[in-house]
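Below, in structure tokens: the form predicted on its own, a single chain.
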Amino acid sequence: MKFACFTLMPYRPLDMAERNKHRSAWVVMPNSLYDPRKGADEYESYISQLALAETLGFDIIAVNEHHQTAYGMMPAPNLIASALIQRTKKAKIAVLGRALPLVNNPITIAEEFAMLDTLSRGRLIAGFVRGIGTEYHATGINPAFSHERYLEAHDLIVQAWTRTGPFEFEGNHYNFRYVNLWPRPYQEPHPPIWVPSQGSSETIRWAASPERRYPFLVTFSAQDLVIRYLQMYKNQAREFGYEASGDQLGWAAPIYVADTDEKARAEAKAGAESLFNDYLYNPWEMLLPPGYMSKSSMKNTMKMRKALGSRPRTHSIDSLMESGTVIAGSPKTVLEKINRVRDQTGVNILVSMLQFGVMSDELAIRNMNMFSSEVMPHLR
């Protein structure tokens, strides 16, 4: 397996009493609850944790993009990636991912990633996402065009990376007289592209297409759903006439390892419950604005959301562990849970979130050390 260390960079000093006076920690919660000095301390802590991951033997360090939220303080993940490139030498740097439909000039993403790939001498992994529904409230982009803009932006970026310029690009959403990328990516033909998702059937089919074969990462899902979605990708690949390899299959999950199951449950409790109840929760009208999803994908998402509960403060550490949405326990228990999914799917990429919610630096670093020394070697 390949192992990524990932954090959302949540704003941990958040006043939860004040937060719960608002519908969500996204978009509508006043930014007066953010203290820039405390935020600076948070960035320093998180970047240090991610840099430590290389020392501990992780193959990949992963960051991502969210806007106007305490859930994740990375509206510009390229800046965090650049900082990590300067503090690491070998680990891949994965931006999981950039929300393509949210920008009016995708060439800027092509340029950013080409710079990061060159600065890192070919260590970049490019994650392309549509962005969840709340991002469209934050940016004012019409969610009905999300899918179209995503596909068109992807095509423009890949062409910018691979075609000799200058050339013209004419689409329904993006039109450019001159596309002529300087600098070009370090990797040939371009950095690997990964596709994180929560199980959209359209996304699975598109990522598995023979001309792409992009690794597909299931995020924040119960274990049975992880297995189901990875099997959907494998079945789709077979329909296209090939067998998907384990390197095309990924799983992202909060993981916590301690000496015993009881200790792991106790130490992961505050982080896991705050992640799902306080930071991640969004009402339906914010999460799924009209036009954002097809009918079939909407049905799948509703099933998943129903399994996780539909109101704040309904997710206990016990329910999250029971569903496999959070993997916590002794090294033996964590290995068993991961191996269950690997045995049934062949998944070969594990994106481990080892700091989540309000979890302290002390617990996060202890977790990273336990996972890297007691779990990773057995899975390799």
Contents of the next structure:
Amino acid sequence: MKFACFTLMPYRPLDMAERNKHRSAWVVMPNSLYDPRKGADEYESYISQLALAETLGFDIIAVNEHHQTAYGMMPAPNLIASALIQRTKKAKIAVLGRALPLVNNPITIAEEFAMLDTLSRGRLIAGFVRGIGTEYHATGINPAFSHERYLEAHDLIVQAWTRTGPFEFEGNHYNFRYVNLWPRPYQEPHPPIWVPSQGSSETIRWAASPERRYPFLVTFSAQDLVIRYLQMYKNQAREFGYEASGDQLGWAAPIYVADTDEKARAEAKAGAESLFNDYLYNPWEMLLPPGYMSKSSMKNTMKMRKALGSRPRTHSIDSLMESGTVIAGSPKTVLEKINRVRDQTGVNILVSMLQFGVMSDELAIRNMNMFSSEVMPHLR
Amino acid sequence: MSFTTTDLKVRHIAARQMQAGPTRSGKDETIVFLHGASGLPLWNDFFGSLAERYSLLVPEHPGFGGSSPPDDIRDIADMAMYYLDYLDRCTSGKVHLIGHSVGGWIAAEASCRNTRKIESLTLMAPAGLRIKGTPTGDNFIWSPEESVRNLVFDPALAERMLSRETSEEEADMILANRFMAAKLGWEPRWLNPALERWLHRIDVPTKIIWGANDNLFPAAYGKKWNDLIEASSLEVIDRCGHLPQVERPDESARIIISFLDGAAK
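Here we have the form predicted on its own; I need the corresponding form predicted in complex with its partner chain.
The next block holds the full complex; its first chain is the one shown before.
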């Protein structure tokens, strides 16, 4: 198994009483609740943790992009990736990912990724995402064209990386008379492309197709859904006439390890509950703006989430652990839980989120140490 | 009094349309009503009154309701051209064109392009313009309940609307309608920045109707429309939100019929 250490960089000093006056910690919550000095401390903590991950033996350190939210302080994840490149030597740097449809000039994404790949001498993993639904409220980009823009921006970026320029790109959403990338990527033919997703069937089918075979990461879902989405990818691959390898399958989850199950549960509680109830929660209108998913995908998603019985903002550490959305426990328990998913799916990429929600630096670092020394070696 | 629903095909694009009247001695004139973002309307006295002496057609916009979103209708300009096709192919003679909200926007865009088949224009709280510093409501972020409460003035009416059960089929249509509405109006939000430069081209008698208490498009927008269209007059209905034909059906129908009887002839 390959291990990534990932953080969302949540803004932890958030005044939760104030946050609760708003329907979401995204887009509509005023940024007067953000203190730039505390923000600077947060960046320092998180970047140090990610740099430490290399020392602890993680294969990959990972960041991602979100906009106008206390959920994650990385509207421009490439800036953090660039800082991490300077602080590390061997670890892959994964940007999971840039949200392609949100930009009007995807060439800038091709350029920045090419720069990061070169600066790191080929350590970049390039994640391509659509952003979550709220991003379309934050940027104004029309969610009804999200899929089209994603596919077209992907084609443009890959062509920019691989075709000799200058060439002309003729699209529906993107049109460029001159595409001629300087610098080109360091890796040949280009950095690996990964596709983190909440499980839209269109995205899974597209990622699994034989000419792409992009690793698919299922993010923050109950264990049943994780297994179901990874199976969906494998079934798609089979329909395309090949067997998906474990290296095409990834799983991103909050993980917490302590000496005993009880201690892990107690220490993970505040972080996990704040992550799902305070930072991540969004009403449907913000999470699934019209057209963000096809009508059938949207109906399925709503049905599945309803079936899980999740009422708004009522997650408890117990319910999150029971559903397998959060993995917490003694090293033995955590190993068992990970192995259960691995046995059923063959998943070979684990994106572990070892700091989450309001969890302190102290607990996060202890968790990283425990996970890397007590869990990781048994899954290698 | 009621209506029939028939299938419609304009070139290769399929849709449905509601059809009614005239139920009393008719005038041999046709009203085409273009609906708002929530899709084909529920029949009420407003439509009943219009269908008394007029032949009333209420086409469903392509992509709304049951139909899958057509590839070649991607924005409001496409929709305007589609309705010019519709008028040419599906109506005989000139029509009185009425549009509500996004339907009003479509009607105005079509009328800027060509009024060959348009006798008169009635715009009920149309989308499409912006007054800088006078923001519109964000009906894409409102919850379904908030939407209802924000769209009507009378809280008792809001309660009645909210107590209506939604069937699974209707829930499906709501999803489809929102998808298509987003295509037309998400970005820039309910706005064509160029439209105000061309509204002077509307060369038919025009009535603008606005609810005084519209929380989606404030009544100040009515004045701007009235200023920009030459042969127009504005009627503001008090104690009325964004859905005059639902909240004040009799008053709305009265305004339109007297407009059609007088100025439009």
